[in-house]
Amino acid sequence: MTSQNRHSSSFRDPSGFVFVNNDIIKRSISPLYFEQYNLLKSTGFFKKLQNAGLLIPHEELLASEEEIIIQPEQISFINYPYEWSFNQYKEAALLTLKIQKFALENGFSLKDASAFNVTFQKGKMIFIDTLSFDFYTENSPWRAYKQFISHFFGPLLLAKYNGLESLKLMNSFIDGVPIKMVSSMLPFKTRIHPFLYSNIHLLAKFEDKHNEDYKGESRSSNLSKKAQLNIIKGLYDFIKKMSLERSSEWGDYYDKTNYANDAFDQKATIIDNWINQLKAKTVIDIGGNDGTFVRKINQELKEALVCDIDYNAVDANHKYVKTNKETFMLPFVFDILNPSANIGFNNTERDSFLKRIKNYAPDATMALAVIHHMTLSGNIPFEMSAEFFSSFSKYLIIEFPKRNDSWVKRLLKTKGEFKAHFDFYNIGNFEANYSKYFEFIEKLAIDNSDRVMYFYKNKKN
């Protein structure tokens, strides 16, 4: 076996680099941590935290003089920390520090403590990067402290106090937002609130004055385990604690809807019908809120990614299926006028929304109640929003709501002296549009409405 086409992501750990062979993701380890390896690996360590559902499974395929390849259970889709809400980035963190204060019982450390390395799979996070331990040092410090504060708790702060689009940041600071800018978006009263004194804004006057220590001066300071693992229960308690109290637009969409109930009723039905006539075990729900149409799905479902652009719908969503201990949603935060892009290193450390979707390729994608947002909010026009969803969709399940629509007409009310500008939204331009790229199957009107259900499927199958 040969451990080629290493996966763009993994080049930062000597210890070894994810690569793929044949689609399957695979792990080489390289003998600078064989060392490591062993031990966590004979000494149970591994086998306790893949059990208690922590670390990744993972099955060893080869073991040389050169190398050691891993093979770990596959994740279908991975979600990034910019596509997590308040809950599940909480949760994250949570697992990270679960798992360092175990490492540390152990004689082990977590060697880095980014926020990528923690991803969702069957209803919960799962820490992937089996590589991230070494041995613990005695008095010495966690070396990740600082990486988690700039992945994890700095962004969960400034989430609370500026608003949950900060979570975003780490789209743009892959490396974590830096502590110091984290410091000065924070307010006053932080300063004097002795926990985020010492974790935040001291911490940022050392990153300071470390940044100025050109000669390498400054010396490292001990701390024994003891020590370290009160710090870790400290940001455990307070980030468990962590809340927020904000309402959204659309985290209680379906209290504000003016569906009749017999025509919600006969919405979920229709996409009942049509996802059984397809045997699906694969969907997208594009805009899916909190996930209530998925769940009115009667055929047994594999996996079920439900995206919305509201952080509180996602949370809701998330909150079922904690409660529920459902292992086949995957909620998550996504703007379709903004998906996720390639960044990173050569743009290629993290792959886009639609290089994953287009990985996953879904049985199924439905779009209920978003092609009004997408034509009369983003002015996406129909032809392009028809070639967006046939570059991954098999199959399309698209509401359209039609003019009278009360959502519509609150869109259109915006567009002021535009309005006129917006005449082509109607069911025939939808339909043409959708024409080019799509193969007509059914189309059914909702009874007490002004909304019509369309079941397409992509010319391109």
Second form
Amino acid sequence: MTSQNRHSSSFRDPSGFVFVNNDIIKRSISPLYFEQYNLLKSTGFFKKLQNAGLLIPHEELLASEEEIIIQPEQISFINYPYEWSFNQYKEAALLTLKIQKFALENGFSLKDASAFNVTFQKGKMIFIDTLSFDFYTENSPWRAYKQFISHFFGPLLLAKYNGLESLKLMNSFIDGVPIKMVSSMLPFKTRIHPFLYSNIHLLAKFEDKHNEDYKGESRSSNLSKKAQLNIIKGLYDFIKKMSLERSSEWGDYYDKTNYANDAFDQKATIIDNWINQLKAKTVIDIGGNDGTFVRKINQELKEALVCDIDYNAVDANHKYVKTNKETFMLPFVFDILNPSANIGFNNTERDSFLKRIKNYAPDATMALAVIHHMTLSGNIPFEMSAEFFSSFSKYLIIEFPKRNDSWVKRLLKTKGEFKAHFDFYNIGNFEANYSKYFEFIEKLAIDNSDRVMYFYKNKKN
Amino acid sequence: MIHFLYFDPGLGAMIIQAIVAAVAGVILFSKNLMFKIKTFLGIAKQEDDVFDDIDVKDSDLESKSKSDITK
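Now show me the form predicted in complex with its partner chain; what you just gave was the form predicted alone.
Every chain and every other molecule in the complex is listed next, the one we just looked at coming first.
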């Protein structure tokens, strides 16, 4: 076996790197890290964390003098920090702290605290960077502390005080949101809060003061383990209790859609029948809200990606997943008008949404109550949305609200005098454009509504 | 220890940790004290939360094969 095909995201840590071999993700460990790896293994540290469901399980494939190769359990769809809702972000932060506390108690320490070390799998956050552990040196401070603040605590605070959209900042700052910037964006009251003052504002000041000090660690500092545990426990308690300033009431969305109950049920039945015909095991619901329609599918799904632009809907879905201990649902935040791009060094460190979803190739895509928003709010022509859906879907279940639908009327009204430019929004044009990319299978009108459901097969496969 | 750093841990951040830890220590101590007082007076409320406790439970650390046998 050769550890070629180094994954483009894996170059920062000299302990080893991730590579792809026959579409399977594997990890090569360098001799530099052998001592740590062997002790983590022999003391049962890895096993314990894996049993507790905190660390991704792996098997050792090869151990030579030059390298050790391990194969972690594969994750079908990786989602990134800038695609998490507030509580998903909280869960990732808490997991990182929990692991650090456990590591300290066992003589190890997390050498980094990147938000990209964590992702969602089977209904919960899991730590995926197996090589993040190093020996704990007595009385040394936590070197990943600043990284934790800029990757987790800073973005969470910005989301709390400045709005949930702040969580998207990680898309621009792949190395974490600068602490000085976090400090400058927080309201004054956070300066008189001792915990926030010391963790953010004072930290920003210290960093500013010392970043010109090229002597580096000439002033090496000491910190007892007890003191480090205080930091970790303090952050854990604070983050666990964090809630949004304006916790918006979510949950009445389906009341606003002017659906009659029977139309709602009929829609669910249509989807269920089509998914059954396909024997679909994996689906993505674009604009899936809190996952209501996916949960109404009676077939057993292996995995359902449910994304929405509404942070609160994704949060509500996340809460359902946690409370009901669901393992098949993967909620995340997604803006169809601006899906996550390729970012990082060489633009290949983190993959775009499109690249990930093409690799994932879900059996079916559901796009319910989405097309009118795409067309009338996003001004995306039918042909372009059809091309988008056809780039990753084998089958498409799409709902078309006609011009008399109250939402469509409302969206058209906002166009004012340009309303006439949207005369193309009708069922004939929709069908004509979608037929260029999709083979028509079936359409069903929902009774007592102005909505029609379409079932399409991709012409490409 | 892996000596060369592949990210900047921040010299300021290394120095400040003593202060941060002291502040956190005081807060944790006073919270703990308040909790004890509230429990004594019977006004401590149970938290309704989907998130775990910071401590990894001993029962979670056991091998999964064990729980397979008992199921």
